[in-house]
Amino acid sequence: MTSPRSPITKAVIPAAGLGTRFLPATKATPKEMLPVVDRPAIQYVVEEATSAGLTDVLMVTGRNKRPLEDHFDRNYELEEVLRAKGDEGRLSRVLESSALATVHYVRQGDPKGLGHAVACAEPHVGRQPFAVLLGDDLIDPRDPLLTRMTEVREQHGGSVVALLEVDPSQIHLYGCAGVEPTGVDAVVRVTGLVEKPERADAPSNYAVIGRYVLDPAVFDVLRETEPGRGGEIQLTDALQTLAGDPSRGGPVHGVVFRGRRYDTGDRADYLRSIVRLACEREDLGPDFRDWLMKYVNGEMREIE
């Protein structure tokens, strides 16, 4: 196990999925570079990390997947093109991706999981406690929940990772927590896990959304855990073990989460996401609220 107070600066970004829930929009575009406003999805989730003090960043990709490559790499004739046109607001805006953080990118191959994809930055991250984000699940930045883990692995070592309290009935589309109070508000420790069970079997509502804080240990659980639900190698199978072994790899606490989350999982609530960012964007909100409201209250008789 490494030492609590090991520093943590390198985030894993698990990025192979097919977006099959969007086609035909992700046929051939990769599903982290559909727009949030005027954003790929995959952007909000790296500022995020640098946000928190990680500056290496892993992408685990697949085929396909060169855009995002594209998107946080320099593009120098769109930059001339814009600084010939002394379009300053927008170059700044270009060369913003570009410079976030030290990008990595590494194949999954053939895709088996959440566990697998972790897996896969064994050789990138080594020893070292680090981050995974999923990009479904955006954090605003006013709720620095990713500092916040990173806090908690400080103090208890081990493996941190992120809970929801959802409705019962929705509890089977997450993975789920059985916890413990620990005496602090919104950290609570993990007895247990399992992978998406039914309303009946879930030791609790606290759902697992996509930000962990792992220890390094995870990586020697992975290279044993079978293949679980869906025949897929499960990230929360691995962190059952440690959970329910300490000695492994440390605890494994959560942080209870109450802030604002945008899921853009699926197509109904990435248009919810659109439509809430927008409305707080200083330069878009007032114009967007107004016309949004006279939408739905019927007062346009036509949409231009």
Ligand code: G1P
Contents of the next structure:
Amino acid sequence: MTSPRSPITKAVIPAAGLGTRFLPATKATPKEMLPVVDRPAIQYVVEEATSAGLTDVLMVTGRNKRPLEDHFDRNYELEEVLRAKGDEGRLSRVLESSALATVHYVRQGDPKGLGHAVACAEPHVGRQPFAVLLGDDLIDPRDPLLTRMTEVREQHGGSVVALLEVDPSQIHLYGCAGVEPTGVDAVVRVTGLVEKPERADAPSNYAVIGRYVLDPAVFDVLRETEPGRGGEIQLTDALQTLAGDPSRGGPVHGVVFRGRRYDTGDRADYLRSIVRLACEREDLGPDFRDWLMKYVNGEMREIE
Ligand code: G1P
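Could you output the structure for the form predicted in complex with the ligand, given that the previous block was the form predicted on its own?
What follows is the entire complex, opening with the chain shown before.
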């Protein structure tokens, strides 16, 4: 186990999924680039990482990586056009994404699951603790989850997962953690993990959501982790090994998240996320909320 105090500067973002739930939109565009109001979903995730002090970002991509690379790079032609027009507002928005972080890319090649994607980060991460952020979960910046998770890692060492209490009928959609209290509110010790259990087999209703702070020992464990649920190498299974044997890489703790989370994982959740975020925006919110109220109340004329 690395020293609990080793600073965490690296974030790993798996982005190799095929996005099949959004076809045909994702036929030629990575799902991470789908807009959430006016920014691609992936930008929210990178912003969250940098707000937590993680300025070195590694994206684990697949064959569709070009638009991601372009988004976090400069676009001089567009910048020139906006500058010539004196459109400073849009210019700064275009520059924003290229200045956020140092973004690196590695290809996953054969997509063999989340555990495999994380294992692909090892040459870049080395023997340092690091964070993993999954793009389907957007965490509201007003409820900083990663910062709390890095504090828990500093205190206890080992690895930290983010947990959400879900209705038991939903637990089969997530990794599920068996937990015991630590005496600190919203921090639990993880005693075991199981990937997407049937409701009857779930050790709790604590679901793992897509934020992890990991000890580099996870790489050693992943190397020997056999394919699990769905024939894929599961990060949950590697964490189960670590939780069961803390001598390998320290304990596993959970931070129970009670803040605002936007799930962009499937079409209905994606639409809900956009509506919620648009309603809360200072620039768009007031008009959009008015329109939405009328729409929902059936007060609209056809042409509005
Ligand atoms: C992945 C993980 C799962 C976790 C989920 C959170 O599953 O394997 O343990 O609960 O992310 O979003 P996926 O949703 O990618 O199938």
